[in-house]
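The data below hold one chain only, encoded as structure tokens and taken in the form predicted on its own.
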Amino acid sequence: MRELLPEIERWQREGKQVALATVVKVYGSAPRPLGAKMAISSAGEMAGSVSGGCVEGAVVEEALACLQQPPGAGRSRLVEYGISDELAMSVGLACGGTIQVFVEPLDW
């Protein structure tokens, strides 16, 4: 988290709303550990990763749905990626683990 601190900060400067993504739980293998975490703004930049570059795009789309929603309107979400017959052709984990991803604004 402290790696991710300066961009955090910068988008925070620029007036941009901020996410946070962190891998939550692991089913089998996984590129990166439990309690990774990605940084998202507003703008679409991201910081970190929870997987290695196998979700970080649908990652990012749920943080952007996250911050569209007003405060106070369960804006936090928990997702899991995988591989599975659905996902295989957009997005999945070529290790073959599962990972679940909280995703929630930061408001401080």
Contents of the next structure:
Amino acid sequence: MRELLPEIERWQREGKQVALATVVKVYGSAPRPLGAKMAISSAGEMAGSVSGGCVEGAVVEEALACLQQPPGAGRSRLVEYGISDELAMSVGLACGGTIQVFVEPLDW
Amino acid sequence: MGPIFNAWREAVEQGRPVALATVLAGPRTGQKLLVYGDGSGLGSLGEPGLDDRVREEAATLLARGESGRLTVPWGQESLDLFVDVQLPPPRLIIVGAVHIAIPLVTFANVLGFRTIVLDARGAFATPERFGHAHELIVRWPADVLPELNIDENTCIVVLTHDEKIDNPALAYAVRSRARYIGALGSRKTHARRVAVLKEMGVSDEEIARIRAPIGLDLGGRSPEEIAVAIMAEIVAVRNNAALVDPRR
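For comparison with the form predicted on its own, provide the form predicted in complex with its partner chain.
All chains and molecules follow, beginning with the one already shown.
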């Protein structure tokens, strides 16, 4: 988390909204451990990672969708990526693992 | 950003252990509870009884130093939570502001360590050479070490090749809780060092904690290669990797 703080603070100063994505479950082998984090700005910039690069693009999409929602309930979302998820085949983890990522606006 | 994020950021920046519990599903999704090591905290999941329950579980994970997933039954609900645990960064204390210490500080910084360089010799310990270290302390290392609260999250490397600096520092280090203690020098140098330490009253068991020759044997010779070998060994020891034989 420490290494993401300078970017988050910079985005804040630039008046951007920020979303945070955290790996909250790991099944099988996964490139990044539980708690791995990625921050995303409303301009689509990112810092940190939640996988070895396999699903970051999809997480940015989720984060931007989350930030576009009006403040209030329903912005946070729990998403799953991995080869077991057919809907996520295009962004499946090459290592064969599955991860759950919680994506939320940094508004707390 | 709100008060919870600010408190969380402050704890992370100050190296204060902190747990952050977040509800992942259901009507309370996104609600948070911040918990410090002493059990105090910030935020609420909406009900004091539930807060107490989650605070207790989060404190247990914090004490173990591990992030984790929790399921907490609460009335008709079953709360699905993630508890994020942030610990202070590990520290690397480098005794000897020698040439190898320069790339060593660079690599240790990249690996997330807080780097502290100790050397009484002002000619070596200059801000020009060690501007990238978190702390540069120009005093006798053996005098400074007792002031640094050495714990299991601390690694110590001794690099000066100068017995009157290295040995008193090592004599202190082996009796500390440091996770890793390494000393630069050949097997011959180390044999001589062991003899001196014994004369100083250091026990065999304490001496066995010193990893010497320092670093994994990567066959390198340059200061940068040796620095990589040292950091590789530190990473392996901290991860209890099988390749690092504790009886070496």
